[in-house]
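What follows is a single chain, given as structure tokens, in the form predicted alone.
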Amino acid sequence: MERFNREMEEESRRKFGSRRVVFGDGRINAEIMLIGEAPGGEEEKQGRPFVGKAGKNLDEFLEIVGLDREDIYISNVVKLRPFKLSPKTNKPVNRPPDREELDFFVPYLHREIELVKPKLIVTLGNFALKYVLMDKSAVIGVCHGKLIEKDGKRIFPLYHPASVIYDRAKGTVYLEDLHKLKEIL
């Protein structure tokens, strides 16, 4: 894994420049690999997926379906913080993955999921789904709390953890798919 990250960065830096990498994060080999998006500020400062907002929503989700994270891999579509200027304070927002960074990323990503054997791939959101799933018209609306098999890899969408943090609608329906998911485990 330490020669795929290395190489990774390698071409990312020609690509993107000096951005900061935040890999892949967990136990090789482990039986349920989590992906979501993209990282996002706190996550390119500690350079670790899932360490802010989401990540502390992350946190109960694993402690809900029972895992922990040390058990499982964590990553992302997309290994830079995609970004852009806030016009008001002129300081970095969040903003969805362009095509020039997934088109970049999502061949890493499917050559991660190899490296990791992960027997159950849990999607975070609907890139995570899309870009696993490399079908664009899939939906996480239609998809989440659904295993799919495809490819033989096992695929079990969910809501992003941030979504529920910005929509508390959802909050049911998540914990409804958490219950699914350990049903699964």
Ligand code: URA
The other form holds:
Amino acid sequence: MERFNREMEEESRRKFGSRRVVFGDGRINAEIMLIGEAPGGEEEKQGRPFVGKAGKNLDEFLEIVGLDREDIYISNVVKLRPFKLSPKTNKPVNRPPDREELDFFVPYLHREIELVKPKLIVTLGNFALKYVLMDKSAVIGVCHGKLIEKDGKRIFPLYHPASVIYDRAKGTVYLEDLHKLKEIL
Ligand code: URA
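Shown: the form predicted alone; wanted: the form predicted together with the ligand:
Shown next: the complete complex, the earlier chain at its head.
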């Protein structure tokens, strides 16, 4: 994994300059691999996926499902923080990953999955679902909470935990999905 990370970082530097690459984190050969969209500001600062607010969401998630962070491998589709400058404050704010970032990082994500060889991949949100399945027509509103088997991979899609915070109905569905995941595990 170290060689993989080093190569990805070098190539990323060539293409995107000095933006910090936030590597996947956790036990290689973990049975469960969690895949989010991209690091945010706190992840970029600490150099670890799902820390800060997103990390708190993740801890709740792990507690419900009955897992420890040390038991799983956590990564993102895009490994740089996608940002733009806010016209109001001129400070960096998050934005969705763009074409260039996706084209660069998606092949690395698939190599990373090959290295970790998880028994189950849990995708968080639309980006992770589409780019793990490599199916642009897959949408989270339809696929969430259902186990998908494709090309020898088992994939369990969930809504992104950050997207359920302000939507109570979605929050209920998300909890039901977490309990389904717990049963599968
Ligand atoms: N932090 C991450 O590392 N990934 C996400 O998808 C969201 C927050």
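By rigid core we mean the largest C-alpha set that fits within 1.5 Å across both forms. Numbering follows the first chain given and starts at 1. Not measured: the values here are computed from a predicted model.
Original post:
Does Asp167 show a Cα shift reaching 2 Å between the two forms after rigid-core superposition?
Top reply: Yes; Asp167 is a residue whose C-alpha shifts (by 2 Å or more) between the two forms when the cores are overlaid.
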